[in-house]
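Below sits a lone chain in structure tokens, taken as the form predicted on its own.
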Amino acid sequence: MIQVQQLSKMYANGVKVLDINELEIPKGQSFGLVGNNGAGKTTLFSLLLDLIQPTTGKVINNGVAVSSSEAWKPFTAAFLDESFLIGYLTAEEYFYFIGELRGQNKADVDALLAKHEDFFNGEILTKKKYLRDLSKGNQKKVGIIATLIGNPEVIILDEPFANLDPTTVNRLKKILKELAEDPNVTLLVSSHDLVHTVEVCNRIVALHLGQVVKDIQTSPETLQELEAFFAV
């Protein structure tokens, strides 16, 4: 589903954040990046969408460049941080704007929402608020429920799981469970957090001064294999 080529990141100064020569990533897998600040997971995911440009190499997303075309984007979705919300708008707004980009009627969205009531805890709909009021958290709520309008194939969140309290956290894990079960969704998920990372995704690879330097198949010695190599 998506491959990654010769893919380098070099800033101004000479200092290299990532360097990955090749990394597939094939449809219907629930794929964990962890890693330390400054290992190079939120480059990666930005080149994926192409937010920023390589140094060197490419990205392909269902045989398509996404350098080079947007083709990619009808089938892809992705949360990174709260610069991809609207602050202006309300949450409703938000989601039924996301909603037409992705060619859903309302009631679709309204089902959607319904679904998914409980990992908003009342504290988001019906509430009036603009997105930019939202709590950090809420707001990142909001930002990872739309992705999932229009039953993306590939979803991209990157580090979900912060700012989230525990009973939330719970709830996300849930959602992210059955993501990972569909074999028609792509999953990448980015955390500092090893054990919510291994428990949503079937394969972890583990990045380090931007190159990747663990690529396992997720088992019940994974977590402690992870605790014991960024322990070092």
Contents of the next structure:
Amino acid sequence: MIQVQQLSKMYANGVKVLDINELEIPKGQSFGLVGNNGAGKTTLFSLLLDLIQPTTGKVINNGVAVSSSEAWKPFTAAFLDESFLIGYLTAEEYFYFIGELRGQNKADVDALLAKHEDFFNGEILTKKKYLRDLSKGNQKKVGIIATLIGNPEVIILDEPFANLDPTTVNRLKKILKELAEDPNVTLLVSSHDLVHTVEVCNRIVALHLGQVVKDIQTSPETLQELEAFFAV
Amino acid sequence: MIRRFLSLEWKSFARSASFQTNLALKILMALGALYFIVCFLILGLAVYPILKEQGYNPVQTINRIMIYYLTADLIIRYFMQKMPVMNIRPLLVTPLKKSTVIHFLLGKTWFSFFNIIHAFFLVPFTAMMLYKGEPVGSTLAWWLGISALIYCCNFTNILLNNKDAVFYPMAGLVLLLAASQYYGWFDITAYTYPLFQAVFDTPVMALVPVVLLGLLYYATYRYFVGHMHLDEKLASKAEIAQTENLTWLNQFGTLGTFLKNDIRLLKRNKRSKTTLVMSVLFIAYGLLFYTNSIEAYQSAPMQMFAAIFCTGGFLFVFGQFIPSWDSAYYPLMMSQNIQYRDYLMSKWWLMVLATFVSTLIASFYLYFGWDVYKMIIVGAVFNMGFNSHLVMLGGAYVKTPIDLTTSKQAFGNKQAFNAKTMLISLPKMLLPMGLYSLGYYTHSSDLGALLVAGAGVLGFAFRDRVFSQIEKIYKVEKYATLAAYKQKA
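Next up, the form predicted in complex with the partner chain. The previous block was the form predicted on its own.
Below is the entire complex, every chain and molecule, led by the chain shown above.
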């Protein structure tokens, strides 16, 4: 589904923040990206979404080179940070806006929202609040659910577990596991939390200083292996 | 301490991503400022002898109109003067006295262009007074008093900032007073004149405005001190949200989706709301030109200038900052299922629609005759066909993020229209002015109108070609724009 070839990102000061020779993410995989701050996780996701320009190499999403065509947009959804939310809309308006962009009608979106009602925990819908006035955690809930609108084939979530309360984390894990089981959905998740990532993803890649240092299929031993790797 | 603040200021200016555009604008602004300085200097030197020659008492005459001078100053400040901006949040928990921060913030405004400029009038005028033999004590007292009043305006403006509810009724009242004086119903200057004259006649009275200034400074200071807690004014106020479905726009497909969003953007954010008010005011701007009340505005190019302005208000105050209005969620727009062309097209339609509506509202100009309205329609065609493209082209390079919420910066700058907007609008008016004059002076006003409208129609005809070019430029600039928007203003 996603091929990364000779991808690197170097900034003007000569620091290479990402350098991946080859990475292939097959369709239907749930792909977990772990690493410390500055490992290059967000950089990689930003490159996948063509938000920054690669220094060398390219990203191919379902046969489309992301930096030269916009054809990857219809089947890709992402939530990286709050800049993916429109602050002056209410949650419903935002969902409908995304829905319209993805060719969904109001009923489709309503059905999806109803399905995830417990995830919102009664704090999002019909609250008469603009997104800019919601707390960080609630904003995140909105952003995550919005990526599910229109059955995208590729879903990219940056740090989805951060800022969420324990109950919501568990509910999110349930949602992500469901997506991971769907053979049509390629799920990409980054996190600092090894336990959560191992639980949700069937493949884990660890980045360190922009390079792939571990690439493992999840097994019962994976968590130990990762914890040993990141141990101080 | 002050030195550290100054270095912070400099860093935030020099390190911003929009530094280069800012620098170019600063240079342009410096040229504009120079122009005003020269104007004020000449005015300051010439007013006294001219009034004398015409048989007026110069000091008394100036004192008579002083009330209008000061209100005009206040109104201009309200729209143009930037508020002292500083990101206060990070400083709250540092071992810094709040008072130091605020004094610095307020101190900065002493050196604002809007204060300094008056010196270029007042100083030569006072010098002229002395030269012509007015009593030294009175003259100096008058100078001190008026200068203090100008600074009073400065702090009143800071206190007034963004209190539209206070400002607009006040501005309305002043306009009403000016009108009633013009028509001779009621003369406010009869009541205010003695106040200013008193400073001249009794020099010790100059202390009154000075004390007033002190009080105003203190009031502003107290206001800022009282607003420096996170839970009070620095915190954003949650509004009660209203859901609007605007389903009638659904019939326009993707275009409708974007338009819906833009309408909400316009309605729900302070800064964009002001642009709407400004656009309406722009429509009325032509009254100055077409009522034949000001002689300098009678020439052909100026008439065209007014026509472009009347319908182009929205284009200038909103359009210039496309795509910065979407800066807060630009990454979303760039990664969502949106083709660049659709996005740009929707913005274009928004501007065309707004210009069209302005033209309809401006139909009251028919009262001044068909010729006047013809000019306005021609101006509208030019705005829709030509300037709308120009504005979008410029937008690709305007990389100043717009903070719609401004909740993080309680003392942030929320004005929609400032000197910067004014400057980047100018080229869009020079071309039609030139075209119109060309036709007007070589043949007739009809040919002039035809030329301007022709340029507009040409713009329409080449729309798709132009859009492809604009799209390309936006794509090239995309990464730089994303990086620039990441920085908060």
